[in-house]
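Next up is one chain by itself, shown in structure tokens, the form predicted alone.
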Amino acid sequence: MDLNPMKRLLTFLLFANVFNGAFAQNYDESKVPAYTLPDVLKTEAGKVVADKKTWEQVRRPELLKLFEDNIYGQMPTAFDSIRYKTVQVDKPAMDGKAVLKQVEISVFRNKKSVQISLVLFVPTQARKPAPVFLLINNRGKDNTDPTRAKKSEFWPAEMLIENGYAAAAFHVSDLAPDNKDTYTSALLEKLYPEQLTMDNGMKAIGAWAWGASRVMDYFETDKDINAKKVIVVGHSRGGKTSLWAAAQDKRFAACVSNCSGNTGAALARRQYGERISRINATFPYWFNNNYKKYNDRENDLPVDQHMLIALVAPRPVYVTNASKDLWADPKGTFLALKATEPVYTLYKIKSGLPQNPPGIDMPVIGSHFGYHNREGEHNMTNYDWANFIRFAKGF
């Protein structure tokens, strides 16, 4: 029997306090609970890593398969082909300052394929092949607009190439649209339909990831290019996947990492700001199955995210914050960046952050390590991207 308005109200408002309360976020430091960060130099048998051989022969690869089996899923390899077809040659561009290139890559598996559309401004003006910036893009296509229509300060490819820098960009959607329901329907379901019967398969995340690989594969054969000088960036669940590409590819020579929050830079075990029950809750398929215990449980993982920045070592990272975005932890990002600096010494590599968290807007930029919280909203600005070329230009 249907309940009458007042009833049906009142039933609303319990369940919605229910979960709200269920996935209410803390936001007061004074009450992110005591915790230890997992050793980053200490291996699952107990042995203290303390040179760059074992880090990177035994301790890099237990860590990079711990982040596979219980949060990002496996990351496949194997394809049978791979084509690139240049959909646009050389168009002059910015006023002849750049010339743009549209690319489709094409890999083929199992008599399928799927295709990553990429965007590519290469300086008119550069005398050997150019670094790049590799934008994983998360937002409306039109943010990287080839025909400049639209200039988006999420990619100022103008900004880029008047410092030297080719602009380069390919969207989520091409391997996994980002959408719980439709997730699926490319690479995973064309190529890697294995991985969805796995409780630590690749989901959405990882097949970003996995098409940010492919088109490294492509800048290697573009002598307009500098392959060895490819950063690859990401914001939000692009910044998540920015980390995650750079772990898994070692070829990306660094990792620009924008307001990415939990499972990207900030540390999950202060429980501050996004927690991951709520993220497994509204985005159940950006991370495998087996993340789904961890649900309410930071502490039981077996990693924190300063592991997973530190698999980039010892490339140049930068992560970042903005003031108002307290959902991503600005703290818990710098202190995972911190609590790298152990990996970094292996390499004799000095970090040159301070202490504590720099203010606002007080970016702190060194050889490897960049970090800064920009005055403002969730979002990645001409601010942002100015400090990433001030980064890039010191290494």
The other form holds:
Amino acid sequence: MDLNPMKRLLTFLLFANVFNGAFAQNYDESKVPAYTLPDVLKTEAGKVVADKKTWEQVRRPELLKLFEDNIYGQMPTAFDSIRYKTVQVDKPAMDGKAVLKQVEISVFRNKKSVQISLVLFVPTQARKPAPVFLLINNRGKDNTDPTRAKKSEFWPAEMLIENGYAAAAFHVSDLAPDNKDTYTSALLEKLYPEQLTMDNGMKAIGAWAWGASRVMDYFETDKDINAKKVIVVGHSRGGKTSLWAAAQDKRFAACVSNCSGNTGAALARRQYGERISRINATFPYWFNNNYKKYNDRENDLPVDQHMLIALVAPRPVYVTNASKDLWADPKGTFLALKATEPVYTLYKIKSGLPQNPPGIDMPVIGSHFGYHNREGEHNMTNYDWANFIRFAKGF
Ligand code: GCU
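And the form predicted in complex with alpha-D-glucopyranuronic acid (GCU), for comparison with the form predicted alone?
Okay, now the whole complex, with that chain kicking things off.
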């Protein structure tokens, strides 16, 4: 191209403008469009669910399928075998307050396998079997350092142990590297290559959630762990994953979704902060191909994210925000949680949530619902974890 400098500048400005226009994000509450949420209790046949049996047998499976087909992709569960190898056996840790186990979970299908490395601290003094918080780690592996040379607020294992909880973590890259060019290289190419050919096939977030369920399989075999008290936790992209994992796998006793934002716990139809077109452009490998149809067409989605949270019902669920993290739409997150109430009501569970979002650093913690908007940035900190523990002590 032979453009003079002025023409080049004009071309650049034009391009930048188009680009920004395509991905303009709204942070102005007065510009949130009017919207109607799809009715969580209304079946595809138009019947309004009035009891938990119809919810469990009709509406819940319908919604799961809609999320699979339109957003997160299928969740294949067939495999040939699973093996657990304890590579580190009960090593005393944390001044004797815990033991460290490191377990390699291998899952085989058609003679191929994937390995998930689990880091697990079990409290020595507390009740056995111990309840456990399982972190889906989407940050650097050093955040879950088994040697504890590095102690990260992202996973304050000592705090969990002090409170009688086991602390477990695995890294997402064992299932799917968080990268658009290499995400298929672990679980997808090895165990489920057929998923890669389908428009509603599993992608990275589905693969990470699948991994959480394989850790759950392991917990069911470990006598030190109470497999009925496994709380799955994720932050941000990991928080989108913890919701999808808990929606799919009812064995998780509770779910924590921290700052999960768009295609996590925040309502899509508000179109506030990150939008579907933007997440699909930046992270095309997180969600299935069909999801691309909803770029700039939030209102055409047959679901919204309150329905994903509702799939955790009647189990306890905690969602959070951070005050400076408008990208993840704090208000839209609270409203999504609030909009799950009709489903919990089928189980005679009262949410205890206020009508409007609580103020910054004013956690609302009830028997089944937790919510807070922490002062500060997009992150998961000791403040967040201390509240998750308070919440978990209630069930
Ligand atoms: C990006 C992305 C978010 C995601 C976040 C994270 O900001 O747009 O959707 O939640 O990364 O995972 O930290």
